[in-house]
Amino acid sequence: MNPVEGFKETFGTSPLIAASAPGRVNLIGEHTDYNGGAVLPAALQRRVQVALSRNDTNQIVIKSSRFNDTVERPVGDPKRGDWTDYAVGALDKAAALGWLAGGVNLFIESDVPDGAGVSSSAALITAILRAAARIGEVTTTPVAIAQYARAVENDYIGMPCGIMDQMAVGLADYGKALALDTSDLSYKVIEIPSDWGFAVIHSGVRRELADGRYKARFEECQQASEILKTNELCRLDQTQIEALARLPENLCKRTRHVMTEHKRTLAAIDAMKVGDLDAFAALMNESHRSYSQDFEASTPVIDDLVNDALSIGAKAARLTGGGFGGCIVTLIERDRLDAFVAELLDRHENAWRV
């Protein structure tokens, strides 16, 4: 459904503004974004679209095409623990910035799956902030929007994420990847080689970042950073590397993952720039091994899906996103992609292509 038409059907009037943002898949660079490292996400074709207007009340009225019910929440309502928190949090941030105050009617249309590790929440928040900035006639930048969107997740939702998702959905378009250095937010948009085929496959296991496991990994990285006296766990000097052996085993493994993942991501960026598919694939595969064994964020279902993808011809396959379920991303020559995906899904009845 077109979000403007959905808004008219729901509220009986035309919206004041519409905006959108894509989902994203992270090709390589997991949990490096809040540890001062590099990431390489790419935009999906799937998008979150919003249409909204002021409603001259103190209520935020939210309707999504995915759900039958219309939800009403007062302006300034604290987090409730349901999906509408992301919309309310984004509007709360927009009000704090002076972009859009008071009650709002909001219609949401999305084909970005939630619980899949492809940034549906970041896309929703970003789309709402984009719309609010236009209503407020504010001149801003994609980087500033990304920073505000991250603040919504950190401060309102309580999710200690880095800034990769918000930068990716704000700066990348379909067919392009975002080479981002999270230590200083410098970035370059890279064209994905036309003969490379990436497929995002949902494992059938819903990923819930709010269940505590993502936060536990974040806190382990913070503990390691405090012990090693660094704000950038991805970029240790020789003295700090030598000190790794004195860390508890779990902290040593988490540090080893983010440190080596940062280096893999830098090498992968170079490989993509010159179109070296085999080098890029080898880095993706090593990334999954590290993510599964050192960061311990994979699951048996995910590992089986990765192994089967490789056995039937994928050049690379790895868990993508925050971990503990969700999606894998596979790499294969583009002319073999559709046949490969069909065979993989035939083997995994609960999996589906994003």
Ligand code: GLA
Second form
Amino acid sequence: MNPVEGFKETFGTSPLIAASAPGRVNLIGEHTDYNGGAVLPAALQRRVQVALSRNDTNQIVIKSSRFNDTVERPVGDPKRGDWTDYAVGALDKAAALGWLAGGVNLFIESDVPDGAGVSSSAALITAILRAAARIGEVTTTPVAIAQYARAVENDYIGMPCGIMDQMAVGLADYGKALALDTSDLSYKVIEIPSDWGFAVIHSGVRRELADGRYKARFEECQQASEILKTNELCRLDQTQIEALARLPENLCKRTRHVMTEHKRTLAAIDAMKVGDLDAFAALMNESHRSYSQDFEASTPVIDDLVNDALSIGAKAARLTGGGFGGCIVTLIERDRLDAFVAELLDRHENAWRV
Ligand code: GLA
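Form predicted on its own done, so how does the form predicted in complex with this ligand look?
Time for the whole complex; same chain goes first.
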């Protein structure tokens, strides 16, 4: 349903504004974004669309086309632990910025699956902030919106994520990847070579319960950074690398993953720029090995799916996103993509193509 139509049906008037943002898939560069490293996410075709208006109450009234119920929450309501927190948190931020204060009617239309590791939450927050900026008639930038969107996750939701998702959904369009250096937020939008075929396959295992484990990995990286006295665990100097051996084994492994992942991501960006599919694929495969063995963020179901994808002809397959379930991303020549996906899904009845 078109969000404007949905809004009219729900609230009986036209919305003031509509805005949207895509979901994203990370091609390579996992858990490097809060360790000062590089990432290479790409936008999905799927989008979160919102339509909204001020109302004259002190209530945020939220209707999503996915659910029958309309949810009402007071302006400034603290987090309560369900998906409407992302909307309330984003509107809280918009109010704090002076963009849009008071009660709001909000309609949400989305084909970005949640709990899949494809950034439905970053897309929802970003779409709402974009709409609020237009209502407030403020001049802002996509990078500033990404920073505000990340702050909603970090401060309101309590999810200690980096800035990859918010930058990806704010700056990339379908068919493009975002080569981002998270140490200074410099970036380049890269056209994905037209003969490369990426497919995102959901394992059938939702990853919402994974947030605690994401946080545990985040904290391990923090501990390693404190011991090595750095803010950028991805970029250690020689003395710090020598000190690595004295770290507890888990911290040493997490550090090894983020350091090597950063280097792989830089190499993958170069490979994509020159259209070297084989080099890119090899880096993705090595990334999965490191994510699974050094960062220990994979699961048996995911590893099985990755191995099967490779055995039936994918050039590369890896777990994508925050880890512990969700999706894999596969790479194969574009003209072989659909047949490959059909065969993979045939073998895994719980898996589906995003
Ligand atoms: C989640 C987080 C990101 C990033 C990835 C892992 O998507 O929101 O900031 O850390 O996991 O690469």
